[in-house]
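Taking the form predicted on its own, here's one chain by itself in structure tokens.
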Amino acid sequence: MDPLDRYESVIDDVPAFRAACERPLPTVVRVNTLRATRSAAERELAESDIATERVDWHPDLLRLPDDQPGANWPYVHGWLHGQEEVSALPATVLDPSPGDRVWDACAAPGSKTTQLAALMDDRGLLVGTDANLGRISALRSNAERLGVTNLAITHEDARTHSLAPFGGDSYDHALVDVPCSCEGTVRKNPDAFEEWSLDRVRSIAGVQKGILSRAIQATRPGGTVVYSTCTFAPEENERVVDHVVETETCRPVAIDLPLDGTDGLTAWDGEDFDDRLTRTRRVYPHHNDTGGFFVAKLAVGE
């Protein structure tokens, strides 16, 4: 069975979904602000005879149409990372500021991670949670060559998460990018559907509920949860924040994506969702020439 059969029915156009899935990702580096400016690592890049392309949605994203994340000296360095266009997305979306007190529940290797320290300017409270320590290996490396130091890491089941070790206070925004089917990686891992059945769809759902609950449970009423993956499994998506909508103390709310998207779905395989599914956002690869992503925003405590 091809996974993307299922979506036929919701995606606007099949034709160029489908061809956009069949087409190589573009080499994208996003430019480390803890490090780097942009004009800073364009010059630098441009005196190695790397050609960039700045991409029009997202100020320090560069498209590196001829060339590789890791072979040049900015990227040694730490002035740039590579990291997918679209999974660019979350940490966005959530907008922490610095001084926050931020969880990023499934942090390993660290590309959303470093992203959020950038935007806190390094300061305030960040903690990366992750239960594979071969994957936090990657955080910690990654967290080091790119000069992060307001980030405590945590070997841990996020689903159990304790807030002890860090004074039992909540926090002010979390983000939860789940491990999942990662169907809309298909471009850059063509691999990605050898292993894929609707039994393990399934399976991994139930995973990721109990770690967006815990996010929820942890986060300060008030506060802000971004919840994402990268497949178009709405098993994975719709449903699990539908089920913390119902039950948890949250509402989904509307995200200004700075990038073309479709609404989030209200009804799949004969099972209706919350209407304010509406607010959370799909985004296919034909839409803007990435990567697939959701994403949804939750308010905490309304």
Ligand SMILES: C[S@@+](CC[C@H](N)C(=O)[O-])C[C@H]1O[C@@H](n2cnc3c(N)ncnc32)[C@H](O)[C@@H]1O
The other form holds:
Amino acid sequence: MDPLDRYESVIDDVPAFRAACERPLPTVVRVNTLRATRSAAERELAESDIATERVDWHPDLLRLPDDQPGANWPYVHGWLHGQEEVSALPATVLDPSPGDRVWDACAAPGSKTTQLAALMDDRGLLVGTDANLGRISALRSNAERLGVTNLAITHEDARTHSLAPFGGDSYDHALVDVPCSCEGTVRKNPDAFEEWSLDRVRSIAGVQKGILSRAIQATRPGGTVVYSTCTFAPEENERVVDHVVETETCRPVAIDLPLDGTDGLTAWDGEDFDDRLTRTRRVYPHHNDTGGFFVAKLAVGE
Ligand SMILES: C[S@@+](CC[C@H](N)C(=O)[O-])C[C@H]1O[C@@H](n2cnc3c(N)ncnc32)[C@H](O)[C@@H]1O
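Mind pulling up the form predicted in complex with the named molecule next to the form predicted on its own we just looked at?
Once more the chain from above appears, this time first in line as the rest of the complex follows.
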């Protein structure tokens, strides 16, 4: 079964959506502001005859030619990190401040963790958790290459992470970028649907609910939790957020998304969700020439 068939009733322009899903993804890098400015990175890349194009919605993203080898000088020296445009959305939406205490519940290999560290100006405390030891090695080496020093790494199941990591106090914010069915990565990985089944979608949704619930419980009242996936599946998106809105003390808040997106769904497969699910955002590949993405922002304690 082609899982994309399931979305024909909720997508505005199905032929454009299908065509975008078949095009390769543009190559994008994020300038690591702990080490360089965008102008300095542009100059350095130009010296190596690498043409760049600014991404207009984000101050630190650059598009590169598709045949660009990854190991250029600015990359090796931690000025750049390969990061797809939509992957830069969750940390942008969370927008932590220097000095905050932030938990990244599914952190490896660290694209968003290192982006959070840059937004925090490498100050405060960032805890990055992942259940996969091999991927934690990549997180560690990315953090080192990019010069991040405010990061503590834990190898554990996020569903059992400490609820009082600071002697009773909780995190100011959490980022929950869960494992998912990855339907929105089909432009990068044409085999993305090979392992797809509705049973897998439903099973992973259980893990997602557990991790998101834990993140809400570990965040102080008045704090913020951002939930994201790179899939279109409502079972892993709106239905997971609807579950925590019912079971935890939190509410979805409006997101001022800097690129085009559509409202989250309030019904799927015969089930209705909380009306406030319209405040979550879906990003489809044909709207901004990116991968597919889902993001929700939750205010905790309200
Ligand atoms: C979408 S990836 C995270 C990508 C990462 N945020 C980034 O931007 O580089 C999901 C991650 O969740 C991890 N994971 C899966 N189950 C987990 C669990 N129960 N607790 C913590 N991490 C888990 C996987 O190992 C994987 O690295």
